[in-house]
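Next up: just one chain, as structure tokens, the form predicted on its own.
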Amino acid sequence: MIIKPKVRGFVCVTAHPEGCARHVGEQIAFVKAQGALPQKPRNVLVIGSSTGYGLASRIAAAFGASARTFGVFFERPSSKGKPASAGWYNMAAFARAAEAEGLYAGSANGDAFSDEMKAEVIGRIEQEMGPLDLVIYSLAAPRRTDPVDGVTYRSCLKPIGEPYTAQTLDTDRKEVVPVTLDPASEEEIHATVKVMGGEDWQRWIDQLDRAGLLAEGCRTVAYDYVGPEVTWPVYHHGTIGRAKAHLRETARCIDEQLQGKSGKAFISVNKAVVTQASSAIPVVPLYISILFKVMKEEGLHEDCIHQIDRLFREQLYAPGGPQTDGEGCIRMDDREMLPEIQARVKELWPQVTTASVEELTDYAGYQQGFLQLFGFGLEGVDYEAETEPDVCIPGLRNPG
């Protein structure tokens, strides 16, 4: 079938298998071009491995350190002639590339929040890998069923305390429009923390620890974002920010738990990038579009793979070890938050209108990055040719 992009809101409901494979291949090539990591983790688990920072983490571990990796994800296979999700095609391409180089690449597709999935993954790691040197937690999901109380909680993107009005970029219509968000209720705040906080990360570490699968010196990392003050009402000071505060407290608890193994837990505060998750947050698409323009002009722009390769190479596995801020976080957003970068963004922000959006932002780059998440807009791919949507993932035992 011939597959074209079909965008609905902040999601593209189609994905191109060859385009996704090309995108994964470009990221692998980038990591390999940087050479081997100074130190090499042997066994790596990535929870939320199929897109964005999670995918980049698995690529950096496998192709920068020749590590054995296991990826957990929740993706849709092709069905009845319809394409699979982009993450499915990403994992298929990754597994094929790993297999070609003789690297172990185990995969499990399903609800990572469930104890059933944890048990399956732990059983396979015991049989096929052994104790883990690195556990990456990179889940971004709209809802979570708590295995303890059985309740399904749904996260929301809202301010706390009072309504918030600001300009945002409607990327479908290429229009700068005002958006007003009502404040979250206490129930909505609680639910967002249950989904996006550190509770599930802690549960994974506890169960891996009880199974004896955390190696001496094991490190675990979860990803966060802070951003500039212009986004704080809906992000850092909103429901997501409350969840991320819980994530940071969890990191401190896990760090204490790992001390007996000489292990460490970290939060990596990453740069703003185009992901399926970030596209859904009001105000953020406008900020990212301006930020991309400024950082590209200064030669400082990074996508997920550049960030994570630098995290592994210059922080996690650098000879001197990770450098953290006063809260114990690794600040991979250091280039984004440079005063001169933020000053330029702040200068441009009030000037951007629908008429000036192409001139004052990198709208084209934002759109290109968004489509590439789904395998579209990649050089060397014939999008007019027939392609096979039914693709298998080597190393996956539970195909759907």
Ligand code: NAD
The other form holds:
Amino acid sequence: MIIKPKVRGFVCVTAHPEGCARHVGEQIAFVKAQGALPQKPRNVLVIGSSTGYGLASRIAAAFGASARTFGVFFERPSSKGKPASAGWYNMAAFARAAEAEGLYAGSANGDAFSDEMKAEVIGRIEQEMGPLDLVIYSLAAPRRTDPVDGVTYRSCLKPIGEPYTAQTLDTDRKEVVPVTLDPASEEEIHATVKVMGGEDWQRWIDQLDRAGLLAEGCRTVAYDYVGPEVTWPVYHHGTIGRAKAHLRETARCIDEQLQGKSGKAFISVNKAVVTQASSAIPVVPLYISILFKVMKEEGLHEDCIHQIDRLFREQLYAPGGPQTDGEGCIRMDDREMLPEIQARVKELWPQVTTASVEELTDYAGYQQGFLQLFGFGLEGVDYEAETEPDVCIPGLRNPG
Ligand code: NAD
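Having seen the form predicted on its own, please provide the structure of the form predicted together with the named molecule.
Full complex below, order starting with the chain above.
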């Protein structure tokens, strides 16, 4: 079939297998071009490995460190002639590339929040890999069924305390419009913490630990975002920020738990990038479009793979180990948060209107980045050619 992008609001409901493979290939090539890491994790588990920061983490581990990787993700295979989701095609391309280099790449597709998935993954890691040196926790999910109480919690992206009105960018219509977000109820705050807080990360670590699958010196990392004040009502001080505060508390608990085996838990505060998760957050796409323009002008632009390659190379596996801030976080958002970058963003922010969005922001770059998430707009891919949507992922087994 010939696959074209079908954008519906902040998602694209189609994905291109060759385009996704090309996108993954470019990320692999970038990591390889940086050379081997100074120190290397051998066995790496990435929870949320199919897109965004998790995908970049799996690529950096495999192709920067020749690590054996296991990826957990929740993606849709092709069915009834319809294309699979982008993450499915990404994982297929990743596994083929890893296989071609003789690197183990195990995968499990399904709900990482469930205990069934944890048991399946643990069983396979026991049989196929051995103890882990690194566990990356990179889930971004709209809901979670808690295996303890059986309740399905839904996360939301709302301010806390007061309504918040700001400009946002309707990326599909190229319109800058005001948006008002009502404050979250206590129940909504609680539910967002249940989904995006650290409870499930802790559960993974506990179960891996009990199975004896955390190696001496094991490290685990979860990702956070802070950003500038203009996004705080909807992010850092909103429901998602509350969940991230819980993630930080969890990092401290896991860090203590791992001390016996000289392990460490970290939060890495990453920069804002275009991913399926970030495009769904009100206000953030406008901020990212302005940020990209400013950072590109300064030659400081980074995408997921640049951030994660730098996280591995300059922090996690650098001699002397990671440098953390006062709260114990690795700050990969250092360039985004430079005062001169933020001053320029602040200056542009109130000036951007629908008429000036192309001139004052990197709207084109945002759109290109968004389409590339789904395998569209990549050089060297013939989008007019017939393509086979049904692609298998080598090394994939589903629970059960
Ligand atoms: P993403 O949407 O690209 O990736 C989410 C991943 O989670 C995918 O692999 C998806 O398959 C997986 N997933 C979702 N629900 C799942 C489930 N129930 N079971 C198994 N897998 C599931 O998101 P992202 O933007 O890369 O976000 C990853 C982390 O990075 C999040 O913690 C996010 O807050 C953080 N972060 C993102 C940004 C940004 O700008 N995008 C910035 C800083 C930090």
